[in-house]
Amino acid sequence: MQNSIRVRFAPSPTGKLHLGSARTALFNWLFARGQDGTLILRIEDTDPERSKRSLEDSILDDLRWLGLDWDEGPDTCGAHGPYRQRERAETYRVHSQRLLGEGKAYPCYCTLEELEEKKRQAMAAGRTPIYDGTCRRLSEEERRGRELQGLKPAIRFRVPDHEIFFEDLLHGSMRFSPDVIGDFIIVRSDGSAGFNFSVVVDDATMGISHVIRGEDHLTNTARHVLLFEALGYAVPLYLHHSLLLGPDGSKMSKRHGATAVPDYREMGYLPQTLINYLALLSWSPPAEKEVLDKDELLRLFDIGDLSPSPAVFDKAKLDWLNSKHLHMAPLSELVRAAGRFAPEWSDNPHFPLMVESVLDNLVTLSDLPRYLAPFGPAEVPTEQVAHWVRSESGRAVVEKAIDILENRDLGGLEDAKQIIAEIKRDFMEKGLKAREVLMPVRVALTGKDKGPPLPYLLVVLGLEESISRLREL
């Protein structure tokens, strides 16, 4: 490990924050914080047609919601800015001119149509569709001729004729033949830097010590190693973690359902659930405990314990974790988060009690309206449940409940629990089962045979409303 740990997360603002990208951000964050290092947030927005500032803002907001912070980035001070690639054009120009001047890159005048035709021919012949080096072999006179035609060249990197080697912290020794890469574009014909080139220049000038990203970048890393060496910069240490796969084993996409962090945020999952679950994909904590808060993750996580095995998304596991975190979270935190999922109830002074009363039923916060419905207007009991209040014993239970409520104070939950306990005791001594005592009261109060515990119903409805509903039956 190098002494100064500097890692980066570099999203492209071309869409929502994908769960796979959030997992990469989490691994970088855990590594940086665990090693007392620095995490840099860099925006890769060199694609002007697809990059949008609104998407950048959304990505940053989702990262903050997950509890992931950064030390340098577009919204913070830092000595290595700017942190948006579109603001770093001059840095890329200087580095590309250096490569041109040293003969490590060359202008390419091939048109898009020509390149597409070359690609078609290569694939038809069963060859890897890499650039055939047409412009690499041009003489100065031929280049001047193309300039006179008004052709604006791209700049291609001259890939050396030797095997490319790097050591991956997860996969071990990686070797690539230059024959599978070919001379690649580092600057487009419009003057904008290509992905591979801008990434290397940024990583080099920002002092990145470790690059932690998905294994779909392995071939890119071969290109990056060549660029680092050509520019005379130290090559960072690389770790390529496994990709996030759907249940069918293919790369996770929309056909598998929701794939982005804001989607799960809207569905009522807690941020601590998502980071807990994403961490468990490719990593197992040393203790046999899977429900972990952020502090526990920081304490236990070791980047060296990552597994190269595929990480398969399991929504059932995510749901299970969320139900556990709902119980672990402080009630005040849950109430703040729950308000927007049950706006019709959020102003009720008893809203915290209401949320607490249905915790055992919730998988996500979006379940709240369904489970809070019994606190609303009473429904007319269906034939399936009406028998609870029509039977002789059921009517007797309801009458007893009215009598007790009319002679008691209902100051809070403990009072309500004592009232329910007294009703149960009186009738269970007469041979009724607990269900035969409690169900008539529930049906009389709500018209339903399922719902929050009766003490919570009494407190939220209040003494007068509870008596009124019991009297109506």
The other form holds:
Amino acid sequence: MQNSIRVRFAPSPTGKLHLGSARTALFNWLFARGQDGTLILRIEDTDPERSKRSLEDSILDDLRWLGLDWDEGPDTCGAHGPYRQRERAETYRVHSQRLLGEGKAYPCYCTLEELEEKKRQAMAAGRTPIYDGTCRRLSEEERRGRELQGLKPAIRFRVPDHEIFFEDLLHGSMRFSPDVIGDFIIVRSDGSAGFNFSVVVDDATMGISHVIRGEDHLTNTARHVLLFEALGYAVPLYLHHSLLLGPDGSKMSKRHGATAVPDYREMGYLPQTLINYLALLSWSPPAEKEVLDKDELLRLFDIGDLSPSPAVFDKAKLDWLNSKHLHMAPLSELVRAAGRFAPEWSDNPHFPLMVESVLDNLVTLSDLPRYLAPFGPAEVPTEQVAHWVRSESGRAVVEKAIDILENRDLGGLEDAKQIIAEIKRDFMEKGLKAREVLMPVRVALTGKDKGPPLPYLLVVLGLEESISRLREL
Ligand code: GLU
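Right, the form predicted on its own is done; let's see the coordinates for the form predicted in complex with glutamic acid.
Entire complex below, previous chain first.
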């Protein structure tokens, strides 16, 4: 049974899903799923120039890839839709008319140029560039005069003259002076709703109980609280989590490297790694066990334990986590994900075995082609490795390997392990070191001195090919 906890993730489809936004989505998801609440996906596409449907699609696709699902959103039917802001113009209109009618908002005829000039002057004089209230003070007659001139007004919110207060679940009591806010635009002169206004009208009409978002929205929240109060709606609870920073302490951006979830997907990170990593950035799991799958995260995560300190991106830690998750994931799942990173191998019936054989080497799935290369055509050994098959003992090992293989079945990995163990035993009894036994076989099979464990090589190459490669030397 879902309760009255309703949270939302509200991406703007103006770019691919940023790691920082994915972190916000994750916190909302963990909170909603942990509390039997409802998660709403709202598309904030009010910027007509920069919002694109293709970007919306890619954000939804990446959220699904991360395993973050939602209960209401643009692709579901829900009682509080539509879930794209551009389809909600009528709701914004009704609410702005209400504020106008009650004198809590007023038409503003200032032109962009005038506003820019005032801003410039304020900044030159060292003042906070907030709206100077020119149109707040217009008489009815002055307004009519401007209407007659054909000026199209924006609608500005009349910021009340009292301190703004709200309780943040992470930062505690927050107070803002109205002097730093200034009357702000809620409807632009083209009739479209402004960012702050649409967010509040949506949060109110979608019944949002908790707003969980980044700290960069703290000042917006001061405006939002005023709007909730003016519209007569209950103010939701707020939690502003810390921002994701690059290693140099500035907001994580392209100059720190890849910032978008699909970039990491392309690079071969697993979704469970990203989820795990993003959660750890501001949260320490109890018992200090850091490698957690989604179910464990859900069980252990408590939004109240989030740290307010900035989260600094650490690629080395992400890599470490990915190698751990590569070992934890079921092989069938890995094989499905691995196909696109090694298309030249994915149709091979032994592909699962090949993936398994190189797991210890991988940091990401995009490392696969490099480590799977020894399964390909044998290379002519370089001078550095050729000595392994030229030495007397090396040649004896290879001869023996041919002899055993010619008289054996090679049904699977177990057979191959036994064959290798047998060769090893034989020569180690005669005083050779393990390396002196295994290297000649490896070099004879692949031309290299590094690669997947020998039993895997034997199975994937098959009996015939293995014997023929050994014979060639
Ligand atoms: N659309 C905003 C963003 O992408 C989020 C606004 C909000 O969470 O209130 O930053």
